[in-house]
Each structure stands twice: as structure tokens, then as C-alpha cells.
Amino acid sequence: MQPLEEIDIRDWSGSVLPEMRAKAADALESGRVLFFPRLGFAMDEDERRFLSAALSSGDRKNITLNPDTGSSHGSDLDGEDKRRLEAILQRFAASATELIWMLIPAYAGNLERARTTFRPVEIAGRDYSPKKDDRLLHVDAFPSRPTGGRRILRLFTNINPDGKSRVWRVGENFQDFATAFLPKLRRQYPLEALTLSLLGITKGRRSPYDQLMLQLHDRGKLDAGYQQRAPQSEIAFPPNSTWICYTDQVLHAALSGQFALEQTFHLDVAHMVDAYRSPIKILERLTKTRLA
């Protein structure tokens, strides 16, 4: 299966033909990356002054907008400059939402808009611990934020002003990856999820699904042999291009690149076009167990 499904859309809103909608939904939910090579995010001259790695504060690599408060953190900006950057992020979030609603009407009204992120720092050349190194193939899963099976949908746009691509690797399909690692995974201990929640380590209880996904994330990154031998394709996303994928399903690694915008969404499995292809349903079939 080819990792990319290329779609020639140049506007964030409007209308598309039914056959394009069907193609987009099928590709996305089967674990491919939707790629829009001519869909960029317009910024005026004054806004482009924010394209500086110096904006990120301390050792933070991202600037993140809270969707509930409209406030950002991760930069040293304040006053009018901070509000101006937040307005750019809000505009990007609205554009990303419109695009997905236009492409997949079944998601409209059912997507939860999560954080919006500006990534001004170059990926290559930084030091990370293995579990936090996104240059290694992984699926997204987070220790403190259980999803209970809800999907993690992410949209990225390369806004690099110097012509530099954002380079990824995309790996094998999720079911093959999960099948190989499942025998090595630990199941939850009795009362483990309750204890983590009561201690504030997790925001809500970690389901058996989240337990498996977190271990798939960690085991995959820590297995140097897998990282070297796993089937994978390298993809360069040029400036003024956009791509979308389910990062809880697509094995991906971000190798290099600077200046990108990213919008995260969550979606209940029930609102997918075909829930059968979701990671939780795949893992339930493989384990013959209800996981959430």
C-alpha cells in the first residue's frame, strides 16, 4: 500500500466532488497520509516575522494554543505580539477544521478540536531521550492523556520561508506492527488505572486500550532492530504543502524540518466512516478482548 494519497486542493474551504470525499475518507481511515502539495497557509509580511526559532522559550520546542482559553504557552512573547501570534494560530485552527469538514462531512460537528501547535525549532540535531525522540517510528500515545479508543487526527502545514522540506518516514500498516509486538506487552495490574488517576498521573483512567497503545509507542521506539529493519518510506513535504493522518495508526517519524503548524483533533470511533479499521477495533480482534 502506498503511504500517500495525493489530493489537489488549493483552498481551505469550498466544495469537493463526492468521489474525492470518498477517496479521502477511505485513504485516511485505512492508515494512509492525505497529501495536499499545493495547499499552503497564507501569512502576511508582518506575520512572517514570527518565523524565528528564538520565539520558543527555554528548552521548549513548540508553542501551543489552548483551544479552551485561546491562550498560548511555550514562547517568551507578551502583550500585543503574543496576541498576534495567538490570532495566527486561531486562524490556522479554523482553516484546518473547515478543510476536514469539507473533505469528510461525516466528521463535521463530531470532531473535538484539541491543541494548535507552532513548531519553530529544527528537528534534526536536537538531543532527545528515546521515548521522546519523534525521529523514531512510532504511533501516538500519551502517558498522562488516555483516549479510551478515541482517534488522534492531525493536520500539518509546512510554512518554512527558506524552501526547506519537512522530512518524515512512514512505516508499515498498524495491524502488522501490533501483531509483532503484542506478545511482548504487559497488561494492566489490578487497580493500576484507578491508582494512576487518583494520584493525578493520568487525566482520567487509563483503559486497557491505552495501556497497549502506550507500550506499542514505547516498545517500538526502544527496539533498535525494529527501527532499522521495519518497512518504511521517506517522504519530503515541501513548503506550502499540507498533510493529514491518524497519528495513532500511521507509524511515522519526523526526521528534519523547521517552521510548521499542526492541528490536533479527537474523534470518537463511532463517528468514523468505517470504525472497523480503527486501532481499538484492530487490537480487540487481535486480543479477543474488549479494551475500552
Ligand code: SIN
Given for the second form:
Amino acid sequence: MQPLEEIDIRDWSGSVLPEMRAKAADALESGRVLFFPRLGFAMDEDERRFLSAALSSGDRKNITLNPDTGSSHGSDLDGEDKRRLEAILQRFAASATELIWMLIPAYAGNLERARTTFRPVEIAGRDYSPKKDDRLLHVDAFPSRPTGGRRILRLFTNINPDGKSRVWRVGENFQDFATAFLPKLRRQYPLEALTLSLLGITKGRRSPYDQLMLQLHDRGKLDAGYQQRAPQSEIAFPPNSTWICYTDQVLHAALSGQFALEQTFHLDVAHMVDAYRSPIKILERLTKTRLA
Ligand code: SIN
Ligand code: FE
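Let me have the form predicted in complex with succinic acid (SIN) next, following on from the form predicted on its own.
Starting with the chain above, the whole complex follows.
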């Protein structure tokens, strides 16, 4: 499988040919990365002063905009500067939403806009614990935020001002990965999901699907042999390029790069063009159980 599907559009809104729409949905849902080599995000002179690693507070990697409140956390900014940065993130979120609606009208109205992040910190050369190290191949799954099978769709734009690419590795298809790891995964203990949610460790109930996805995330990262030997290709996303993928399905590792904007969306499986290809349906077929 070719990891990338390249689409040469230069605007976040407008119209696209029906063939391109069909191609975009099919590529995304089959676990490929949509790549827009000439789609950058415009920032004016004044906004460019935010391109500084010192912006994020302490050892935080990201500055995050909460879509419900419109306010951000993760930076030491306050007052007018904080509002300016939030305005950039809002504008990016709006552009990202328009782009996906234009490309995949079937998703329009059904996509939930989740957080927007600014990633000002260089990825390479930092210390992370293996489970938190996104330089290792993984599918996205978060301990405190169960999805119950809903999709995680993410859009990234490289806004590096110094010509530096953001370098990823993209791995094998989800079904092969899951098939290899499933026999090693443990199922939930009775009352485990209820306890985690009562203790406030998870936001809502961790479904059997979330349990499996978390373990795929962790076991995959912790398996040094897998990291070395799994099929994978390296991809450099240059400045002023954009890419979109289902990060709950595409095995990805972010090796290096600094200054990116990212928008997360959630989508119910029922609103996919072909739900059959979602991780939850794949895992349900492999385990012959209902997982959410
Ligand atoms: C990740 O989702 O693993 C990180 C991607 C990135 O920051 O480029
Ligand atoms: Fe990730």
C-alpha cells in the first residue's frame, strides 16, 4: 500500500471535482495519508513572532485550544498575546474544517471539532518515556479519553519558518498490526471500566474497544523488535504542506520537526463512507466480539 495520496490543491475552500472527493474518502478510510504538498497556512508578520519554542510553558509539547471554551492552555502567554494566539488557532480550525467538508461532503455536519494544537517544540532530541514517545510507531489511543469506537481524524500543517520538514514514519496496515498483537493483549477485568470512570481516571467509560486500542498503542511502542522490523516508510512533510489521516488507524511515528498546527476531529463510524474499514469493525471481526 502506498502510504501517501497526493492532492495538489492550494486553497482551504472552494470546490473540487467529484473524482477527487471519491479518491480522498477512499484513501483516508483505507488508512492512507492525504498529502497536500502546496497547502500552507498563511500567517502575517505579527503572527510569526509566535514561532518560538519558548512559548510553551515548562516541558509541555503543545499549546491546546479547547473548542468548547475557545481558550487555550499550555503557554505562558496572557492578555492580548494569548488572545492573538487563540485567534490563529481558531482560524486554523475553521480552515481545517472547511477543507474536510469540501473534500468529503459525506462527513460535513457529522464531524465533531475537537482540540486544536500548536506544536512549537522540536520533536527530536527530547527524552520521553516509551509509552509517551510518539517517535515510536503507534496508533492514537488515550488513557483518559475513551472514544467508544469513534474515529480520530487529524489534520497537520507544517508552519516551520526555517525550511525544516516534519518527518514521520508510517507503518503497515491496521489489520496486520492488530492481528500480530491481539493474542498478547489482555481483556478488561470485571468492573475495571466502571472503577476507572468513578475514580475520574477516564472521561466516561473505557469500552472493550478502548481497552484493546490502548494496549495496541502501548505494546506496539514497547516492542523494540516490532519497531525495528515492522514494514515502514519515512516521509518528510515540508513547510507549507498539509496532511490528514485517521491516526487511530495509520501507524505513525513523528521523528523530527518543529512548529506545526494540528486539528483533531471525531467522527461516528456510522458516518464513514465505509464503516467496515474502521478499527472497531476490524477488531470486532478479529475477536468475534462486540467491543462497544
Ligand atoms: C503523533 O500524533 O504521534 C504526533 C504527530 C506530530 O506531532 O507530528
Ligand atoms: Fe500519534
